[in-house]
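The chain below stands alone, shown as structure tokens; this is the form predicted on its own.
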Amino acid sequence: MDSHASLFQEGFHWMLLARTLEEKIAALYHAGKIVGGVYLGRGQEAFSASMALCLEKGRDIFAPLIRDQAGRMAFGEPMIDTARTYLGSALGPMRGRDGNIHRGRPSKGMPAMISHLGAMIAVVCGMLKARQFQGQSGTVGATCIGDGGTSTGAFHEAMNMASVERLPLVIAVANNQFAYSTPTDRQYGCRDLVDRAAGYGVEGYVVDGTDLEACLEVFTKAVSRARAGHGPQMVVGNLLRLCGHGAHDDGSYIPDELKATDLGRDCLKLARQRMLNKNWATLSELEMMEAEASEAVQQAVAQAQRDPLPDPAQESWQPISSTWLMETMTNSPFHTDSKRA
């Protein structure tokens, strides 16, 4: 199998992994065992996954937002994680507090996410100047966004220091139809949302976002210019969210004639489907995998369901990533101390 299937092979993997984990986290909300808001990435997870995908682990920044599950995994986020965090395990990376959300792992480049939109651009434009101070270079920093989140103010402004600064960000804009129910010609009036690129000078492109191929090929190029200097890249991908906007809203306003069209296709089934054309993968081969991801899935929730929540009492409420901050800042240029003063 040549690189580029074998991409396209291990972006299904995700996608297949993310629905699956997915599916069962609504289960277990509907089922009163989850409490707080989940938010699913069904129809995303093409666009999600191949982000990730052409980012260093190790090396770059990624800033997912809640129905990034296919990205966050992609980029080396464990599937425990996602349980423990849902589930309100003390064992989890927020250590059953934050919400069931905002999980993240700064060490490993990837920072809780903030629920506020277009909040997490100007975080990954913060991590990227600070990583420059430092006289580090080649890193990419890579956040999503939603369509209605470009409309915040939030987003222009760290759109605008991105622009101005000429920072190696990627911005992935999910252009999923609906800001929760408001739909696109009641958000902006640009004949296309990539056209807001332009405005900052930034670099931008539109893609399938149901089209894992070709999300996979725009990704590769947005990131490979983004880190060889040519400022911020803006990939909005057109796609259709397949659900409601959380586990809670049954997504109704969403007519059936938009749902009938390209945009309402199911980018995991396209994917399964290209890869028995092109002979990437059997019937046979399909079916195992996907026997590998319920189990998968279900070892992770049963794990996370075995694990003791928070006590209040022993709990010390120093935030996780305090460990993290407080490395970043003793290598800082700008920090002192008595030592080095």
Given for the second form:
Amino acid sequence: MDSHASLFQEGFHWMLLARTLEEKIAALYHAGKIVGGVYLGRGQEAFSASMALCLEKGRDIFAPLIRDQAGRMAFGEPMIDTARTYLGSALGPMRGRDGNIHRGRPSKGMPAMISHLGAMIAVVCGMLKARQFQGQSGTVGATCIGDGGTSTGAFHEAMNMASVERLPLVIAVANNQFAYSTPTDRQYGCRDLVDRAAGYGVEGYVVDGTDLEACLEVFTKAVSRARAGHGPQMVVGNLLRLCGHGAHDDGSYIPDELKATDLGRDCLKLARQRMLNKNWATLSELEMMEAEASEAVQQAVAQAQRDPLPDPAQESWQPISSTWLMETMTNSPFHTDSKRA
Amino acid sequence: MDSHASLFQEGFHWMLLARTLEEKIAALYHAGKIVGGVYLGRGQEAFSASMALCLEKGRDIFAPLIRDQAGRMAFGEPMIDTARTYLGSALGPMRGRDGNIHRGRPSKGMPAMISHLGAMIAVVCGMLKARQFQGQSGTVGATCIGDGGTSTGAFHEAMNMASVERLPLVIAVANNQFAYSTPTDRQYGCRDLVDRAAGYGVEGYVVDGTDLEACLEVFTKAVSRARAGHGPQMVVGNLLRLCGHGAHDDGSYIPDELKATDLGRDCLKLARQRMLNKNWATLSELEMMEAEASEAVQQAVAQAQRDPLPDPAQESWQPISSTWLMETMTNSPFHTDSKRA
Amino acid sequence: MSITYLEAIREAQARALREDPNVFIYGQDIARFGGAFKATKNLAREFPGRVLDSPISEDAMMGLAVGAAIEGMRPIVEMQFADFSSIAFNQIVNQAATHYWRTGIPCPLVVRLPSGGTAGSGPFHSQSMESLYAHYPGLIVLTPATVGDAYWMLLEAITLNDPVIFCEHKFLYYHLKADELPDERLPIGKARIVRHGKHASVVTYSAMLHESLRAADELAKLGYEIEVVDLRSIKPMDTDTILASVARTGRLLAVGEAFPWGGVTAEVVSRVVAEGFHLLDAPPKRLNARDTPIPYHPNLWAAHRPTAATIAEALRELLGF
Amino acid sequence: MSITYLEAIREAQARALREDPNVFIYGQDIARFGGAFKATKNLAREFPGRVLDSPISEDAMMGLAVGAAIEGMRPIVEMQFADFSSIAFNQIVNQAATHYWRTGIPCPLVVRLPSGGTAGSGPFHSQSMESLYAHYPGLIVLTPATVGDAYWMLLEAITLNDPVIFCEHKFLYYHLKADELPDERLPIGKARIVRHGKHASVVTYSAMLHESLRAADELAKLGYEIEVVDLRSIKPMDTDTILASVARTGRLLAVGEAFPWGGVTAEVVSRVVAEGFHLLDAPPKRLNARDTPIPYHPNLWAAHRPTAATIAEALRELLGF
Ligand SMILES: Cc1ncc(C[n+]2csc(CCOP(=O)(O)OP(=O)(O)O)c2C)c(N)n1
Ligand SMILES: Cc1ncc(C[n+]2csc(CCOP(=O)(O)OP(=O)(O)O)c2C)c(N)n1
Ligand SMILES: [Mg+2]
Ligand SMILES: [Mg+2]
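Could you drop in the structure for the form predicted in complex with another copy of the chain? We only have the form predicted on its own so far.
Up next: the whole complex, starting with the chain shown before.
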């Protein structure tokens, strides 16, 4: 089997795992087992996984956003990190301090997003700048943004800065036609978001975000051009969010006509069909994969559910790493005035 | 004489007045008579005056930036406002509370800029939106930004918003090749700033900012298209700042080679020559105009210098207009705890 | 026929839209969708063209509001969460807040900030930013704690000729109900004695009012009568009412949900000791959230912010246990 | 061979660049031009590629610094004026300040804020923003008032594994000179008793230290010995040194140049009364700038911020005149 096929298969694998895991997370949410928001990448798995698959783990940087479960997994984030963060386990990467999609492992090249849209792009720029300073110039940094997130000043400042510094940044713009409930005509006035690329002096691409093969192709190109020193790359993927904004939202404002267009195709179904058509897997092999995915998800969730929860009494409540400065930092421990450490 | 000629002459008139006034302001600064910054529009008068001349006073909105002395005058700001604000007169529009280019008369359609670059664009959007609500849809709002100011998130958010709301906004981007000391290659990575227009879905124009005639032409077009409902318009003027960033700065970092290019031509000299060549004025008429400009400037400055200065004892020190809430606003008047009003 | 704190906010906006053609609302997902919390539910339909979805551009949203305000409109800006107003910070404190003082032209607008913590919301959807805005000159900062205040203060805020930061508490949105909208309205700038007492005064605001009232119930079981003062508006701050309360009780505990350094509780304590030092029988105390980001997990969150239990504990200390 | 406060800041950066290859500086006009105030003069030449001009993008500047910091670099960000950090506010308080607590990975960076008022600088080039940053958890906020502190504290700040907001005072840049760099260095987190006294304590920081010392001279003529405490670092705040001073004098005046609502002086007063109530012989007082934007004209500006004269007046009041 050629490398093209194996890349596709790998992509399908992560898409399937991500979808399976997120369905479980959504079910936990609806069962009241998850507190706070749940954000799903349904319909965006091909686009997200492709970007991450084109990166080199252990070398490159990937800063996922809210719909990048597939990309996270493809980049090496273990399933248990997701489960633990959603369930607030004390053993997860965020130790119950932060939740859901606000997770990462910066030491593995995956920063932990803050909520404020657009804010991670400049952080990736800084990580890349650090690599430049440290003489590791081949590193590529990839990150994502939604159609809505492109309206932030943070997006603009960071894109422009990446261009001025000629950083090997790849930005994936997932145009899923909505920002929460807001359709694109209330979000931007340009013909296509890719038209922004020229304004930053970066190379731009448009891709059908529902087509795994096309996504893999475009990200392969963008990542290799970034790595080769051609500066920032912007890939706009057109697709549709196949769910609400969060698990709390039924997305009923998404018109049926839009769902019926090519944008509304389910990338996972398409990829599955392609696996069959190309004879990259038989139906029973696919069913086996699906069963394995369910099993892996069950295990991860079960493990996270057995984990200890964060214990306020064990918490250090220490916002800075310079421990010796804590004494005078605030006049608590009990956060009242009168008792000091 | 045709309207084309008379517009040119009017432009020249304001350019000359602005240059003359600013030279006086700079002299006052160097004589220690002005405290704080002095920012000059030297070399940008043609671009600035043209934009304002194409607006309808009393109807349109003009939000000038730091190098728009010429545009301000062309839009109707009296010279005495400039002199008073620089000299801190209690009678000026800012009453000594704010200074130099941080002045305006919002009730005359000219908001008073804050320093933070890019921040005025959204304000103009809001003023235009108000006019829409109030049924005055023919109003155009114009404002300026520098090459440096285009790197702000505020610029991006406001441009995008103007496009989404299809506001009749005209933005003049004065690319004077420097932001303070920073050359354009450390400011942006695109080929030309006009390439940003398509990214917002707005109409874009490039003009030789040293050429009054060309500037008048392009702004006439942009303003009329905005007024006719074609949405925001972006005009990029290429020119050179023919002075330091402020009067404190000798601009010695501007390379001589750049000064020697077409960008470095003095728009006022060019316009003056054109006046002669076209027989729109004789040499002695020009000299008369110059003498009159000097005389007018002397008078305005002399008047402002005779003005009362702000008196802290007369100040209301009232940050809000709801006077009845002031009592409990802070625990001053003497800004200590113990004496309350 | 009961009404929630959230519905009161919606009703106040509906009334303002009805009564003043200059009012409009601008914010993310507020039109057809009715807002992330449904504070503008149906308003876009009832008032076509006056409730508008904005792009995700908090800086420009505020800039637009300022421009519209100085041209005679009365914009209401809904931030999706208070935390995102950090992006609009510059336009709020430097543009809106300075406009009247610099130019003499008022800048009447209201920024609605869904504020404060709820379980599972984490560091970026839980913040209480009132102290930041109160620090800057030129802003009025309101923190309604009751259904009636949510309604009447918002209505009054919209009529004020100054920029108002209206801090709504997300926890109260659904949890707080009244049987009907009270007719009683106290003007902006006045604090309210919510519970009378004589042994100690708790001065607080927003969601912490309700925790404090529960703590007062606890202390009542021990025979202590705790007076509870709701600031309602943190800028202006009604020092006279606070002082009068401390004069009655001799003891002060200032309680807030925000971060502990500086802010409302420090301002309350500083005002009281400056003018009412002689009234105090014990050192005045503060109780705030802990000095870390706001944690996601409910276990941690409950230990991060003050609660009835920790307020009661602080009161017992204050009363000399 | 004298050295100014500004030169001390330049020298500290030069030394940090020399001693640690991970240090770099990012800011507007700081490379060839040496910065608006010349705090990086010649550094770009001495350390090629490590002192970089940034676009006018304060948000992205801070974001870049955070990214570089978590990858092992030690960025210094120069804001051209403190006031423009309002644009970087989100990245500072939500990204830099929360990073260690959320992820366990430290975020070592220094944001240099040219702060405070000078004549003619007006509302947008004069602000003192320390209280805003101190309110948020996760930041260390330093406010050096002397040439030695400008040097040693900046050097130490660069070595700290946490984000530091370094508030330099623009008025001191040129006005403050020392004969040479003092060897004496006090660690970050300790306040300094600058002048010993017994009748009242002035607790202050940054440029107000020097106004306070002049006020103390005035009071000395009347026979009063005023103790003057320089906070140096407002977060952490050295409550012990403040309390020890108040224990000696029985009277407290907290002086700051920032806006009056909340902030440093309220925090000082609140800490002192909580733990040292019994030490006080008179109500503690605050003196801050007025509650309006900072005026442009020198006449107004001089009346807006505290000065030796108004500090002396407040002291006379405090002493019972
Ligand atoms: C600066 C900022 N403003 C508002 C929000 C609240 N918010 C979270 S997600 C979202 C919609 C994002 O839309 P888009 O960028 O298109 O991404 P999508 O959800 O479609 O993947 C909004 C408004 C935010 N996170 N950050
Ligand atoms: C947000 C912000 N950051 C920094 C500054 C400081 N500053 C004032 S003018 C200026 C340079 C502006 O350059 P440009 O936009 O090209 O306008 P020009 O001065 O060339 O007309 C800078 C950095 C500012 N005013 N606002
Ligand atoms: Mg979207
Ligand atoms: Mg420029």
